[in-house]
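Single chain ahead, written as structure tokens, the form predicted alone.
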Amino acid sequence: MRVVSVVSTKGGVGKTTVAANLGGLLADAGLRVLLLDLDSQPTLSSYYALSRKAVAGAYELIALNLTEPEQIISETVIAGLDLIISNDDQGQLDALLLHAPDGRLRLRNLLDKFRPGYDLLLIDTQGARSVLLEMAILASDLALSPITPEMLAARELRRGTLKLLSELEPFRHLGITPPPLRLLLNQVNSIRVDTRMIIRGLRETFAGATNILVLDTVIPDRVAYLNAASLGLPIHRIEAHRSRERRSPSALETMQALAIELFPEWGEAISTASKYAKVR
């Protein structure tokens, strides 16, 4: 089972949208995907309708070490896509983990319970520095950070997300290597000159980095993503073809390109993902 956390210390960069649509595409590609919502504002938990809602969720998983699938895993209407809902609306998990001996390693220590049932665990996180965010990163094989092409977001990346990852380096002494970071340019308006300059600057900045990569895939700023969220469907089912007015890739092509960049080992399945996948 691959474990990917969608992270950023800055809110509003589109973490939940990326997690929901990436999970939906991979499920339509035939993979078994589990979403874990660790954001106290549970947007991912309400993105897809549920065909079966579990009695418990992320709070019981982290606070009580509850791993029984029937109790904590809900099923979405997207076949192959399951969800552990966020139910920590009071933000109690951060305080609990801060004082727990295994706080930052708790999720990592629970993952073996889920490996037989899923190909991918996709974690949506808070848009702020927290013990919960550090826990998610240390449990992951890969960290995916959406970044909007604006100067404030670029500055926050360095003083927030990158600083956080550097401060997790001491865990190497415990045999735990912080995951490589993939930067995803999101909500991009390619017409603006300043946008192109910021993108070029980001690519040049990390061109020689060993553990950080700016992905080739770029997600455009389109109203179709908002429409998909309103309908509770993955974007690739809403926009499967290029419009006559635009020459840019369709949402299906964009999400397939992103998924193949992240998971080349699943490339053949991803390339055949269909917008006509059946619901439960």
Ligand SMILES: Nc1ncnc2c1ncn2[C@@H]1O[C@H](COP(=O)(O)OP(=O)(O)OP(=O)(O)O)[C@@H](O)[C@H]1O
The other form holds:
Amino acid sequence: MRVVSVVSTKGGVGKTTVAANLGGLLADAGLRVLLLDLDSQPTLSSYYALSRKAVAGAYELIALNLTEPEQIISETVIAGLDLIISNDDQGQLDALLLHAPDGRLRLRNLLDKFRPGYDLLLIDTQGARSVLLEMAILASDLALSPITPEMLAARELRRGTLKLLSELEPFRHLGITPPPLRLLLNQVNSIRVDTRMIIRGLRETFAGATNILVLDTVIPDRVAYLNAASLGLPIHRIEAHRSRERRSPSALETMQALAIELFPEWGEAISTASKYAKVR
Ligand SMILES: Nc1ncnc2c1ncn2[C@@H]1O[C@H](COP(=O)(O)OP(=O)(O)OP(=O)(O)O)[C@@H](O)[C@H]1O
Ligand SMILES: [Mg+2]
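Please give the corresponding structure for the form predicted in complex with the named molecule, as opposed to the form predicted alone shown earlier.
Up next: the whole complex, starting with the chain shown before.
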């Protein structure tokens, strides 16, 4: 089971959008995907309608170490896509972890329970620094960080997400390697010149870095992402074709390219995900 957390210390950069759509695409590719919503604002938990709602969720998983699938795993209407809902509406988990001796390692220690049932655990997190976010990162073998192409977001990335990752380095002494970081440009408006400059600057900055990679796939700024969210569908199902007036890739192509860049070993399966896309 691969474990990927979608992280950023900045809010509103597209973490939940990426988690929902990537999870939906991989489930349609035949992979068994478990989403874990660790944001106390349960946006990911309400993205897809549920065909079965479990009585418990992320709170019981983290606070009580409850891993019983019957009790904590809900099923979405997308076949192969399950979800551990966020039910920490009081935001108590963070304080609880802060005072627990195993705090930052708790999720990592629970993962074995999910390995047989899933190919991928995809974790959505809150857009701010927290113990919960550190716990998610330390449980992951890859951290995926969406970034919007504004200067501010790039600066925040240095101050926030990169600093956080470097502060997790001491965990190496415990034999725990912090995951490599993949930066994903989101909400890109390719026409703007400053956008292109920022993207180039970002690539140059990390050209020599071993642990940080700017992904080739770029997610454009499209109203279709909002439409998909209101329909409760993964975007590749509703935008499978390029429009005549646009030369840029369809959302299906974009999400497939992203998935293949992250999980080259699943390339063949990922190319079959188009069978669920709506026929025009
Ligand atoms: N590529 C895109 N094109 C257009 N709109 C987008 C795109 N990506 C995200 N959005 C929209 O931007 C808003 C913020 O996205 P999202 O909720 O995914 O961010 P987030 O990082 O999860 O935010 P938070 O930190 O609050 O959890 C949403 O309304 C979403 O629909
Ligand atoms: Mg979110």
